[in-house]
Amino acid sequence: MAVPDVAVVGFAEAPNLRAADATTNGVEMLVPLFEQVLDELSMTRHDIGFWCSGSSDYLAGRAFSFIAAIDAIGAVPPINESHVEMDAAWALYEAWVKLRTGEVDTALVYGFGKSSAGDLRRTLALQLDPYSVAPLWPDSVTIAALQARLGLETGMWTEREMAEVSARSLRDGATNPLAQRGHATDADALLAEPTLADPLRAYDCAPITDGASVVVLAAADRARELRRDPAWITGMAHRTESGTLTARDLTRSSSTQDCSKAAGTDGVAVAELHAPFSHQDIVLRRALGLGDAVSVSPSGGALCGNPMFSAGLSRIGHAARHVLDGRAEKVLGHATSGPALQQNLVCVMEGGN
């Protein structure tokens, strides 16, 4: 039997809020978002075959909390739907699978996050090793800062370096109307500014931020359908590395460097990357070999609107819409998870039938 090419065919986004007026379980925030993409779509929450989505208990501070948020989607009639504990990126790999089975031939992907309702820095600690790193506490700013220091004085990087690409991600962030942050500056003025967590400055880290977002797949002929000019996945791959800090060089990305050979994203015009922070952008970069020309997170990235468990989906969903839209014809979104870039995860998505 031949396996069915998978497509991209919608993509909706709420707005990336320092605190959304809304619960924990996202209900709120994913209610809109269901109808904008499938009436954009013109289909009904029936005609999807498999639900699937990213979200973390540790955020929400409950257990079973993604049961809740499947409110969003209503109970009857039963649906067919899983669950995984990360960035709905993540979600998005176990639908593409699905699809690829031919066992469904379409899928909505969902991500949601509310960081604003804890302390989002010391939640993230327990991803860390739990006997030897976690219960020192060190929070998600303090770890990325250790690892930008690592980086200039190694000479990987500079802060100038960093701070163009903070200054490059705020001027895109001004022409998203969904960006939490966003205006024009330089390299200079950021600069300027106070360390947070030396050498981190403000603008480097990304902001807390609450948000969703969604993307539906489709197979085969249901995409063409759908889409005149679908996104279709021509490669996915994620990888991990050691989750012991100390077991991996924290300057480049080597797990993202497989992720790129395997999904072969050679010649890609436009790559929305999954940086929380400036320097990782710059690791990302050169793990994924992206020259000049490429066009980088042009929504601004996760600089200007971080929300946890759906950022690195919205990366996918906005590489998508520069093929759906016509205006490039080869892009690739990324995703990460855990401390330090530890895992991660490439999706190249092209043109044309």
Second form
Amino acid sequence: MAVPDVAVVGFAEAPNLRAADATTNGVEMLVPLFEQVLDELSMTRHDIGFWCSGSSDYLAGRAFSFIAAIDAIGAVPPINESHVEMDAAWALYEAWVKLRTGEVDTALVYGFGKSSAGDLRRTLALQLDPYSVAPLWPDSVTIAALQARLGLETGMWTEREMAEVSARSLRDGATNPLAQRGHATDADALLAEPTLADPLRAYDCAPITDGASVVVLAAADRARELRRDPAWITGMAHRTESGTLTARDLTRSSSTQDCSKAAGTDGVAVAELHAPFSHQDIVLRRALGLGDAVSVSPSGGALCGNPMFSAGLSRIGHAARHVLDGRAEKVLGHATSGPALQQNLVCVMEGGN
Amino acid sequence: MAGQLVAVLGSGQTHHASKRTDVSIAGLCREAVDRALADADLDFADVDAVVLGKAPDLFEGVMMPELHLADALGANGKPLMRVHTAGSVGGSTANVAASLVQGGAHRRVLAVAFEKQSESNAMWALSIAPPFTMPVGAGAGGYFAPHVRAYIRRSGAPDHIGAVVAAKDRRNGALNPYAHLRENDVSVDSVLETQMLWDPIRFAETCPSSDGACAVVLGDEATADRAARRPAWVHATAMRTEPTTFSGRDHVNPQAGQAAARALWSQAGITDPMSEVDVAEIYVPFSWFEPMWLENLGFAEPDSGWKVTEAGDTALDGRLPVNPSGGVLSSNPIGASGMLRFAEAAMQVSGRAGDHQVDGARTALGHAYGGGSQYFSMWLVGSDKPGGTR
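What would the structure be for the form predicted in complex with its partner chain, given that what you showed me was the form predicted alone?
Full complex below, order starting with the chain above.
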């Protein structure tokens, strides 16, 4: 049985804000995005064959937070729907597979998160081993700082290289109207800043962001009807590593490297990386084998806005836009989840037919 | 059915109990996983991807527990997904795992679901009052009792129907070595004598709070063809969702459940479920949901599901045995409860259900629902390959 080709045909992202004027169920952020992305494709919600979302109850501070998000759809009559408690990039994976079964020919994927509702650094500590590690409350920034320190001490990277990543991101963020931050700067200026969690400075860490994003997928002929230049998904893979921080080499990302091989990333012109900390951009570029010619996170990336549970999906959307607009032939979007790059996903998209 | 063929190669579950203090969450999951792999005659090396499902993270106080569980699930270096669709999640997890094979992404997928209610307070987690949302109040029982009352009023069902279901499911549970409650001396009268908890739901008509896990191993056609033991072929899967509240919503017979059932029967080519399905594992956490879901699923006409129950048609030796495993009324590790229904359906059609085996079962339904009766997942499995002769 022939497996249908699947493409990204639409993408919309909410403004990345430190605190959005919205409830934690995502509805206020999602309604305008659904409208925008469906209008652009001349579709209505009734044309969507499958819905899949990513979000977190812990971020919302309540059980079943994703149920309330359904109100943004107006799911009457009932919809064919699923949800992952992960970044919505993994919801996109589930939707991609669903389209490949041939059961449906369109899917809408969305993610949302309102990090401002709680204490994000502390909340993320609850992702760790609940019996022996989480009770010590090692927060997400501290763990990333330990990872950065490990790389500095083993000579894998320098503080200047980290600052260069942050400076590049901030300069790119200035060109993205939806980014949370961005301005003209350079590595020297950033290195003069005080540390937040030694060796990390504030600009080495993604900001705390409220946000949401939406991607529309379509299969084969339906994709060609909806869009002149669909961004065909030619490879997608995700892998996890151990949740035990001492059980893996934190200065490398073997899971990303495996994804890169499985998805076929050779020759990409643009790579949107989900690197919430500057040194992770370095780890990911090496794992993906990206050369200097590759444009890395031209949206500004996660360092200019990191809405939890949609930032990974947004990276795929931003990468896809380069193909949809005819600016690049082959691109990749990357997403991460868990402490210190535990889990990674790579989605490769190409133009043409 | 859409995509490539997929079959259940094996399943496993824990002994379910109020408090499994002998194991951690990882140990609980591993108990089910080890049994499932042994049942499928496979090892971790044969597994290409892992899908984990559970109900809200707030139940155990662990955010995205799949991250910590990657070691125990043998997922390191592999794709690992985490599904969450409320109480239907165990079923949805199996369906997502099936789609990974149907869509050609992976050949052999391990699906795992768990809940360790003793490390949690489900009543608290379900009863918080977020702004602008109708509070659930007294947990799930308090939420669903008015729906049951509405069903009794509009169907004219006699008061004892719920007790008939509870007595049947608990006695079935006594045949299941893994069940939490194993009560072979329960009768309709003894159920009716128990305390009223949320009128009209009595104590003995209510599911227990359980620690437990379930796992299923799914494989593609080539793997299933080579399997030493008879696999359970997936003939159809369906998931549907509707909002918790909307004007004119029917909480007793929700549209989403009807739509999912229609999609399921249509995919499987079934026109008369009552005569074409041999056994059904239906998510019945409170006894009265058996007749309600019989109607919602199309096994009975609206307002007449209770007649099917009253006639004994859903008993182990009836026309359509419902919940031979003992169902949710005998074991309720919430996140795993849906997958237990799906796994039992597979066990039935592959002849592995032991003392609760329904004679001649060749086509079986696994069903789960969640949220405010708004998330539905179901699969239909059979002894024969889809498209083959029945």
